[in-house]
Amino acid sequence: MNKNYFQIIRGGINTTFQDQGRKNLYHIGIPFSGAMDKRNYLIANKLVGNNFDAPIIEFAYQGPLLKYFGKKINIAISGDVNFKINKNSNEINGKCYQSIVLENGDELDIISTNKSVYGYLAIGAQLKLKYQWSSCSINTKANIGANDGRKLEKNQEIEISKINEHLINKKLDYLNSKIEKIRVIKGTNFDYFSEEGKKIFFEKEFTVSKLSDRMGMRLEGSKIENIVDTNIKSEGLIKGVIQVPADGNPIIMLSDHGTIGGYPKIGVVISADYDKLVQLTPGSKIKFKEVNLTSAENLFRLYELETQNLISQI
């Protein structure tokens, strides 16, 4: 069989190809973007013997259906995730964190996320993509990437250049904790708002609104008042970072986000968290917690010893 490659059948919500992201792009306009969960996309990788950097399958709420086409290959699925696997018109349910055969004619069916919003699917192969800015993470907002910068759709075929030389058998227990309080540092324009805005950041309840995507997570909830000026000189943002609009609402900038805004920055959710945050789905409940600088950088060195230690088990 000369050609290798995956028949996209049901393109599902928001499935794109991803990476980690471009790198010091922020001077023309261009953020990371790049894998939502980045520890979820690594052990992805990991578990079919790929490099950390390969291009990987990421899905929100609803993943697609493929069928499979060529040699056997090794696949795996990592999140919180309900999938099913047919070979011969027999259904096989998978599991999340092992690495998974398919061989030729097999479809592979990823329902949905189970309380979480995005999912992954390494491919133990090389892809033919399209590289920009050395990354292939597709951004739809500015059609940049593989797959001229949009989603995965129906009748889309994923060509596979060369398949992964071993079929490794790797598996991870793991499970997704989900996180009390997401933690910050203030913003570089804290002071703009009233000491009862302040602590209603600090104190009270927010609601993940269903205004939310690899861009922006919008919240609900009391409103923050600001004192100074609910417009600001736009200047450059960064992931994490959390406007206050004048509706007094929050919105986190994520993955996608825009580099400039002009709305005051009240805070920046810590790398540490990033991970869960993104999991959050609508309804979520969202309550955040002050940390300083030096404990933040402690909390994400922390974090990427726990990543590289979840790797070193498969």
Second form
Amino acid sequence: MNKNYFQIIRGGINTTFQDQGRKNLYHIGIPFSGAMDKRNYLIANKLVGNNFDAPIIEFAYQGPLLKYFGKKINIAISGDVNFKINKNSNEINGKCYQSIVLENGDELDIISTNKSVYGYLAIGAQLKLKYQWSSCSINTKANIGANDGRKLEKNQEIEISKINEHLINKKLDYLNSKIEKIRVIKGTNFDYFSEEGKKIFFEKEFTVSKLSDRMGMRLEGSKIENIVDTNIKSEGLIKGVIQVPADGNPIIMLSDHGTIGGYPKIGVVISADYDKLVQLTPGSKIKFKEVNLTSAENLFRLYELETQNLISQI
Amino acid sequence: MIKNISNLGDAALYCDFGGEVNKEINTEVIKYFKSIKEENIPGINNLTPSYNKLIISFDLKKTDYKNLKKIIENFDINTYEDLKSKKVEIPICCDESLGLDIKRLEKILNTDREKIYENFFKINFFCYMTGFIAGMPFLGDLDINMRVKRLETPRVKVPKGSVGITEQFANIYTFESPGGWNIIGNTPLSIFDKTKETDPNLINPGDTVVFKNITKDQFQNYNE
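Having seen the form predicted on its own, I'd like the form predicted together with the partner chain now, please.
After this comes the whole thing, all chains and molecules, with the earlier chain placed first.
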């Protein structure tokens, strides 16, 4: 028996393979994709001894239930995740941010994320996956990436081509903090909105809507009134752009966003706040705070430094 | 020429070529896009050309706004004899089962479908850009008397291959997607092929596109 694999018993809500995403394809309409929360992606991979661009299993809200068949293997889970490991008939409560060894027949039950959206399961191995444009990231809207661009479902197998040579035992003390103020830079159509609308944007609270996914996060709250035009000539988008359509409710573009859009852009979320933004669950209350470009760049450097520090502790 | 460069967030340049939408301005955008792409400037993640804007997004770990702005401001675009564009013929079937909005359009435009299609099929369309969803071409320009707004309530699912019109433009839904364009027909031709990594799009910016009417029988038995 040389085949090592995971059997998917329950797929979870939105379970996909992700990596660093794919570049240089916006002009043909293909978004970046990749792990939504980059910091947790990198940490999980380090905890099992993988390269930083290794494929990972991303899940949202409820994760998969997997049964493992094969030789001993490392896994690690990052995020704020509630999970269990069933060994023979023993049930062990899982801990995030540490390497775990799974043996033949073990079951990994990723029950739920706590007060957050995404969690990550890194497997200390090379997985047998299809790459498209140098990335395995699954984009379920365009059906691009591994698994024919579809989310993982029950009865499928996750095939392993090579288990990492050494089993490791690592741990990180890390607590995900929740963000309440999302820092933004004013958008290119900021002046399309009424004085009242601009005030609402920076002073009022917004609620994350249930209609949020890897493409975008819809917000609800006081309507932001547009006084110039509710449409612009369609132009490029990037992740973090906040568009306001005619109904006055902002939409934030996330990693699988459409590459072109025709709604005015009121702001753009700064790069340093993106990982925490995507973790906001429906119903969360948020406020926007304006920063200038220099501060945004400095905040990103700080955030990167912090991520590097965390990784070097592993 | 680029009229103004500003920042879109902390990780993208917003290059503005003006407010108008026409072939001349768009050709300038495409020339910039192609030249910058060929140059492989370190740190650039993506280039998104559109009617009259070019968005250059970058990796903030490798470069920043100030640095990249200087490079783009001093950038000499390549002189292209032409844009190596091609002419593509797209067969479409206009049977009412596929031209979902033709009845509505007859009312809105106050004319009959024969006139609408006659007008549509005589146009040599210019591809301004591709995107929104993978491979979707934005084609122009429709005659003034053919221009209509989007549907007030967009469809949740527009069938793959649908050909739609809105304002001065036509587009093709490369796969099933939500959308609000007025659907007048459907093509059996594959416009986006994800298995072709080097050139997945049948239609690229700068290309000329003409549509050809086919019967329902030809549509059903279409073989690429």
